[in-house]
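We begin with a single chain expressed as structure tokens, specifically the form predicted alone.
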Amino acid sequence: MERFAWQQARSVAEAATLAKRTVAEAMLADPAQPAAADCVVLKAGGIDLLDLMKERLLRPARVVNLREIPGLDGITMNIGTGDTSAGNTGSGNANARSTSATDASAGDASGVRIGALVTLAQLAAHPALRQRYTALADAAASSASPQIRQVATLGGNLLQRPRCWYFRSAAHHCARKGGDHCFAFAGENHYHAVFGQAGCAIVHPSTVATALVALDARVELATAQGTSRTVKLGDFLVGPEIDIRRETDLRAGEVLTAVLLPPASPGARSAFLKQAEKPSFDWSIADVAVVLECASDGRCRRVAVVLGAAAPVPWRARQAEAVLAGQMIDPVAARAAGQAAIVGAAPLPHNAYKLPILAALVRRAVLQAAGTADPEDAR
């Protein structure tokens, strides 16, 4: 790792306009060139800018701590259902609270604001979201280990470059690094897309993010300017075949603020599963997230199926959903959307391991939203 100038932002405005490249950007940019020099990036946790720098893949002439910035470590629950389209400006409705433990048993008419600074930890232990969202406490709960958890931010999650080996070799020039081919498709492959892989077969790192793209979650992007936007989380994760360069439509000048959850239906309930080798930390194989929204006679009126590291990003499971939609959740309809949802896949030579995996995930997932018992777990 190389030496680096440390500065401590005091606001968001400031922090925005020093982020004058994104980190996709500084890793594309030639260190030869005068602008290197001054090249600045923001750090929320650090721990992939950290990862990033020793393996000198990205050399930051400053980096520019967020951590000290007041506002954007709160979960805000009852934030109302007002307008949160584009050119908003400030922090979230002026009626907002903070939430507390108490929170957990307040209705279900409003929605959640979470800010980019909250740690996984935090995320998985907060009573409110367990009990209203407890896909993404679960998923919170499951990603890396209790020590990275206490210090991972939410915001630096979403965020994170992807993990593949090649991606992360100074000696391979990928695609994505830009370079003019992606290693993975001939080498190996074991823990690569199996869905969408337009030039590139990596996936999607964030657990988290699987469980906020089935919650339909926005994320809340700031400019020195005082204005903002927000964008839906599965619109502003971009794949392959858009940018094969970057992960999301962050740009320069931006910072991620916060995260809103819509409001909680008092019907939908929502469950995440993963697999991976070492279930105590390791990465997921393959994991899943459903939101599920039956009516009175037990059919299914709304519902979200969602595949992580199945894909460059958190993958739709529409076939799945279609199956299941207007139909009785029971063991036979769940097992239906298991391989409806692996429908159309594209493995490659060493992962369609996965493909059975994500069926029994997207299987078990359903029944556990619906609080359905699985016949199987007898066997």
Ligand SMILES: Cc1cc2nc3c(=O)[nH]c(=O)nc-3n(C[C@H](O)[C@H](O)[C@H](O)COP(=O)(O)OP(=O)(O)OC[C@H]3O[C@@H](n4cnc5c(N)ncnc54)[C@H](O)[C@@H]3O)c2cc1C
Contents of the next structure:
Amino acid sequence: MERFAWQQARSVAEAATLAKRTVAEAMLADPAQPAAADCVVLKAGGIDLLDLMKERLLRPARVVNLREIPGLDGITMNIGTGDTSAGNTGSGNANARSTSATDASAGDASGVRIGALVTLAQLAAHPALRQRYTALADAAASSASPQIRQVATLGGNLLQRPRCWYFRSAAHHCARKGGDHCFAFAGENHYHAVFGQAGCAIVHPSTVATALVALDARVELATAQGTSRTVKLGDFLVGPEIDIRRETDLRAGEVLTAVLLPPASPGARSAFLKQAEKPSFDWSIADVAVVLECASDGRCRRVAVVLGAAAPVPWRARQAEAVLAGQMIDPVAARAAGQAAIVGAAPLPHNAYKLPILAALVRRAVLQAAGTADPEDAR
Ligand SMILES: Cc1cc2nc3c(=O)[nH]c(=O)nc-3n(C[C@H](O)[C@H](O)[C@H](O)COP(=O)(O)OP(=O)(O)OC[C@H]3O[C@@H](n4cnc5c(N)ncnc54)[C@H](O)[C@@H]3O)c2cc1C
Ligand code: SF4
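Take the protein just shown as the form predicted alone and give its structure as the form predicted together with this ligand.
Expanding to the full complex; the earlier chain stays at the top.
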């Protein structure tokens, strides 16, 4: 690793002032050249950032630590309900109630604000989140390894760079790093996308992003000037057809401050399932999040089915949703949704194996979200 200066940010405004470039922009610089003095990057848990630096893919002159900024590490239940405020120091709604990572006493009618520095371990362990947003808690619990989850933050997880091995290799100057070639289409593409490849076949690396898109989450971004914007996560994550050189709409001079979840409808239930080569310490080869809301007659009145590790962004399986809408959720409907989810896939030479896995995960996640027994479990 190269030498770099270290700076402790004390506030979001200070960090945003210092963040003159995003990591995606900084990685377009020629790695053989010394770091430019204005190459200043933000660090949360540091798992991905230091990995890029150790591989000499990123050579910042200065690293700005976000971990000591107050107010970015809370999970705030019931935003907007007028509950008592207790230590909500983030930039979210003042009529909010902060909870520790173990507080399950929140009500059930309103949204949630999750600070960007909340760790994956805290997300996985939060009882009220698990009860109302099960898919998110399960996605966090299945990410990486127990040790990594203690350090990795939600913000950093959403902003981590892709795992494509050509992208991670200093010897391959591929299109995502400013080159003019994608090595994956004719190369080793076992772990690459089966949908949505537009000159680049990465899969989005964040496991929690699959669940968050299904849950219709938004991200909150703040600037040095004190302004902020919130964007649907599904719009914030950028596919290669929009820009092949970045995965998000994070702009220089912005800090991701929070993820916002809409209120969970009383009848809504969610499920998340992941398949990886190893049960821990590994990214998904396929994952699925399902959010289902059924009417009193048992028919599905709202559904989201999102595929992870399948495309450069979490991939909304609209055809699977259409199969389920208005139906009673039973094993036949779940199986049909699984098959519909993979219609239109365009697998590469080495990754068609992902399609039956995705179909099976959709089928199982639909049944799990509906609370319906899976007849194939009995076999
Ligand atoms: C063996 C292994 C297995 C893994 N398995 C999985 C897995 O299954 N699923 C999964 O999702 N991930 C997995 N990961 C990746 C890991 O979870 C991420 O690297 C980690 O979550 C990144 O979070 P961080 O807080 O360490 O981010 P950092 O490394 O600190 O930052 C990541 C990026 O985000 C930027 N950044 C961070 N926070 C902010 C902010 N608030 N505002 C603006 N920019 C910011 C940084 O500049 C950097 O570009 C795995 C990692 C390893 C090593
Ligand atoms: S899939 Fe994307 S990141 Fe991987 S080599 Fe091709 S352009 Fe680069």
